[in-house]
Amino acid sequence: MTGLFISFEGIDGAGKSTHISALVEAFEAQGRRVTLTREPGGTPLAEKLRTLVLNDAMEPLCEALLMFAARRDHLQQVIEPALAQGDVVLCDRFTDATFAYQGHGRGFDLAVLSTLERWVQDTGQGIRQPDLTLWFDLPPAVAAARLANARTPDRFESESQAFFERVAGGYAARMKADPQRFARIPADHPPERVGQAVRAALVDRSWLSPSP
């Protein structure tokens, strides 16, 4: 089987990780072998790196290329494998986080993250992305009232509202740049609504089956 790569993106609070554990066991349902990743993370180095980038202070161009470091080993690793033996790979967050975080909500050099994405993401046959990307869209005072008292905040979770504002704006850009790419999931909604707009965004593409 020709292997598919789906990315899952929003800001913290959006409920991503229940939708993605949902589409696991539909696609392992129809005889799919799945891949189920994260970024920053992924490989033993790239989850070092993300306890590195989620507490340590440091300025913003460091910030993008540890997670660009971390993207790279993850591509040859883990993804690129598991696309070539027909794998679906899902990932919580990809490079479109990285837009939106560091690019979006830092403020740094989006052509220099542009030229980032192209050198790690070179697979010799083009830029790797993924064929489907689920931006599950939230308000941020919403996400805030949700992760309210839930954890310890790393050190994006304690950004403010303002950033995630920025954030979101970030995200919005991306699709509005790639829009086939893209399935815009409003994450507001209540959590069957929002399971039924993501197994809805896989049928339209004919990856899953309709639901009974």
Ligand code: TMP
Second form
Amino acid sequence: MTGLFISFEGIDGAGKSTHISALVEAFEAQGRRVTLTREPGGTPLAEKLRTLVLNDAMEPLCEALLMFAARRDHLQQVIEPALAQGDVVLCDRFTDATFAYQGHGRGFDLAVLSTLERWVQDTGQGIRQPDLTLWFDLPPAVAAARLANARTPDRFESESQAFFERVAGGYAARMKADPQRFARIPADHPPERVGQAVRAALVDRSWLSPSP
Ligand code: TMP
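For comparison with the form predicted alone, would you give the structure of this protein in the form predicted in complex with this ligand?
Every chain and every other molecule in the complex is listed next, the one we just looked at coming first.
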């Protein structure tokens, strides 16, 4: 069975988590083995880098390099081996987040990010990219209201609404550059309706069968 690599993106507060869990169950119910993972993180080293990058003050170049360092370890230790054995890899965020947050949010040079992307995601047979990216598109004002009731915010969650407007614009730009890879999920709806849109994106690609 061929592996399948699916990433989940959106600004903080977009509500990805519930839907990722539902997809784990949906794929397993169809007999697929699932590797559920996240970025930054997914390996012992990358989880340490996650703690640093979410909590310690640093300038944008350090932030971008740590994201890619974590990604390299994660790809080599977890994602590539899982895909090689035919798993469905469900990854909560991947490189689009670096373009959206470090690139558009922080204003870091997009050309440098593209170079790092090619270096870090080079498998020897091409540049690894997700087969599908589900982008949970939520207006930043709605996300801000959701986050206001959340736990203690980390370095990103405590950013301004203007920052998240730029991040959302970054996701839109990534989708425009590679529309085939993306499915935009309008996330300003009740969870059940968002869940149906997520499932439909996978049924459309024949990766999940329609609900009975
Ligand atoms: P999470 O809250 O969805 O687990 O993501 C952790 C935070 O890290 C989130 O605010 C987005 C941010 N992030 C980046 O800034 N760049 C990246 O490359 C990734 C993967 C995440």
